[in-house]
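The form predicted on its own is given below as one chain in structure tokens.
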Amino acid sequence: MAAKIPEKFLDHIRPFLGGTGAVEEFVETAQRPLPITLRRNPKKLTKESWAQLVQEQNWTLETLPFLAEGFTLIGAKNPGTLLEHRLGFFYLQEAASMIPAEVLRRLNPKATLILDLCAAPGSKTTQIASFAMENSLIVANEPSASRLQVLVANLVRLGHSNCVVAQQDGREIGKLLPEAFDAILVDAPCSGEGTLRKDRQALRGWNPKRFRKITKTQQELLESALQSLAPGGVLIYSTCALSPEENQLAIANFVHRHPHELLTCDLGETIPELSKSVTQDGYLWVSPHHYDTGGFFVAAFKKAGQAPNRNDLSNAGSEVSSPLISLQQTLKQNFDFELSQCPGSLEVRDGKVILNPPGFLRVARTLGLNRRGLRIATLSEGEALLHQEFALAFGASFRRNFLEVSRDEARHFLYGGELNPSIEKMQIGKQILLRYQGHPLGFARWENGRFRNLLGPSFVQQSVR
């Protein structure tokens, strides 16, 4: 049974909603479930392999207006419980959730330094990462311990190792780092009316009193996200909410206390495809009934001054110490692979050896990272244990040492389980690659005749078909 939407919360909203009819369209949209939408990984998928997938699926899909990358999923069924969704080839999101990454990506496309402020649990984060310049680096920045475990592991499912996960309230960033970045997405937390879809509780007890609390945290990052973005930098700003305390007139706030630094985007000009939802102001005030989709905000500004030149973001050069050098030599000899390929600086921690993205030196000093970036090996006593985060991100490059399984066998791995393949030889104790399809699924070792899962416990999964 569809939630009963609050008459106060209608009179609220009703302003925003439109001509004659609108509030009848809203009520009936916002009682339907959401369709379910997703987006390609163009990190792991081809436009063609997922030409594939579809049609092995049977999927019937419609491309969302605004994203070439996103699709309406009509018909299926528990797409995430695919072996495809673990292996990261697609992303489960909710299609108005896409809209502010997107915006970024047009405001902005060659950033090199982007904020995601409020990242957890990665959805922009892991959008951003797929379009960003193979050179960027990508700061996600979380304050709930509880949500960064889930936000490390979308980024290690799909791949992307030019990010790092930093722990910070949010509101001093700007006091640790200004004028650093190219672009920030300040996803605030918010009400979360426009989740009414998916979330019947939403709106239940609703009240505009509410918002007092919420409003003054959304206002304070803000303003550490101007104080955070670099002259001629790109700040997104979006909640899930609908209310105008949330958005319009937050934002209005916002700009009269800034009026010389920020220059208003026109998202009419900017996405055109959303032209139902943008505002006088050109904002976009994302409605259910504009488009099937849940509710959103988004404000776009360009702080005034000139853009810094960060053609260059390498690492400074560090040495290659010796447990490197016979990393490089395991790699060489056992998968044919050059760690050259890895973009980035490796270093060695705690005897754990750590793929850093390019321009992590700039922002780990200050914000003291909760994950640095991508763990590649772990040594101990003159041996090399790779980890299955660089076996997902990194081996499909691999030329030797690797085994093609089939889907039963890559489902029974990903449970824990061991594989018996009709291997008639197989060097005894060796780290060996599962790939499906030319994907990987992450090493084991062959021993006794067996294939024994090294796969750790947050990698294990319990529901794939």
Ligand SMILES: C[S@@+](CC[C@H](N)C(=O)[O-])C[C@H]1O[C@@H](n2cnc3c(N)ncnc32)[C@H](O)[C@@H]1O
Given for the second form:
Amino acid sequence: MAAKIPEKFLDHIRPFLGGTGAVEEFVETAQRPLPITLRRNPKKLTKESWAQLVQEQNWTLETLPFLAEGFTLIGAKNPGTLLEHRLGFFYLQEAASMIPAEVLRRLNPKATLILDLCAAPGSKTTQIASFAMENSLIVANEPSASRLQVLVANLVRLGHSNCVVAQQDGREIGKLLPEAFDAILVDAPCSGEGTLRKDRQALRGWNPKRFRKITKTQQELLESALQSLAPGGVLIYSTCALSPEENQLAIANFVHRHPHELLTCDLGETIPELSKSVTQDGYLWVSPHHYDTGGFFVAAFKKAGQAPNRNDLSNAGSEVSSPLISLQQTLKQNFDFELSQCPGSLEVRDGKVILNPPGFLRVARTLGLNRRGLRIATLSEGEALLHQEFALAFGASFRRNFLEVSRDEARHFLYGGELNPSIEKMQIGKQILLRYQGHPLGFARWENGRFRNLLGPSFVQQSVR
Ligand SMILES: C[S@@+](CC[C@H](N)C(=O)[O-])C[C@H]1O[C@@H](n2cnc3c(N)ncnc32)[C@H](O)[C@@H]1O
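Form predicted in complex with this ligand, following the form predicted on its own:
Everything in the complex follows now, all chains and molecules, and the chain you saw is the first one.
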């Protein structure tokens, strides 16, 4: 049964809901469960393979009005337990939550240094990574340690290699990295009122005093973001709240403090498909009844001034030591894979070989990253133990030494099981990549007539169908 919407809350947002019948429509929509919505991950799946998957699964999809890669899935249940989800083909995300990153894409498609200030669990970071240019760097910041783990798991599952992760209080980043980024998303911590269709507790005990602390944090995050934004850069602010204190009023305060630095972007022009949600000031106040979504607010600004020239994001000064050369040769020999062609630079750190995305040196020295780039291998007693996240990001390009397995074998492997396929000539002790329909599952090692599963505990998943 749907939770009752508190009258006080309805009165509070009534002025924004619209004309005749809007309140009833809001209440009726808010009490219905959210549709299942998802985003195709172009890093893993071409449009053709996506069409094939849709056919195989017998899915009925409707494309979201504002995003070609976003869909409503009609009639299907639990897509999150499918093998295809584990393989990173798609990301389950509430439709309105896809708006802020799409706004960023439309306003600054060529941004190369991007900050996601409040990033976990990574819905918007992974969306940004899916369209960001190959030579770009995305810094995903999240202060909460437990939420940060989920963020990293999502980045790894979707195979993104151009993201680094910082664990800072976002309010400090402006001081640490002034005028550094071309685009910044502040998807701020908020009261979460807009999640009322998903979370029956979202409005429990609602009262207008609860905003005080959160609105202060929101202002401080906005200040920090503005400081960290390069001239000409784009700043997006979003919340999944519906009250004006966290949205229109928060932005009015912010603009009031920086009348000459902030140029408001009219989102009615940027994303005309969402015309029902455009406010007088050119922001988006997305009510659930507008497009059958959750509630969201989005505002966007350009920072006055001339954007810096960002032609070169190379990590100048990075080393190419002999262990790296040897690893490159091994990968070439074993998998016919050219590590040197991956964007970014390699480093050896605490015995681990890491592929750092282009430009990471610009942030790494100041920010103290929780996770630098993609882990390629651990060097141990002269051997390179290849990492599973390397497999997931680049394994589809290996041209040798991979084994295609059946769907049942793939599921068994992901449960942590060992495989015993009928292969006679395997090189003992060598790591081999297992793939399902060309998509990487992870590494295994041929030992005693079986494939020993090399997935670590964090990669094992019990409920894949
Ligand atoms: C709305 S959620 C972000 C959702 C995320 N952008 C996504 O799309 O998956 C807000 C996040 O802000 C984080 N947060 C809270 N205080 C923060 C601060 N001072 N600086 C940065 N992030 C903060 C919370 O831990 C939470 O993960």
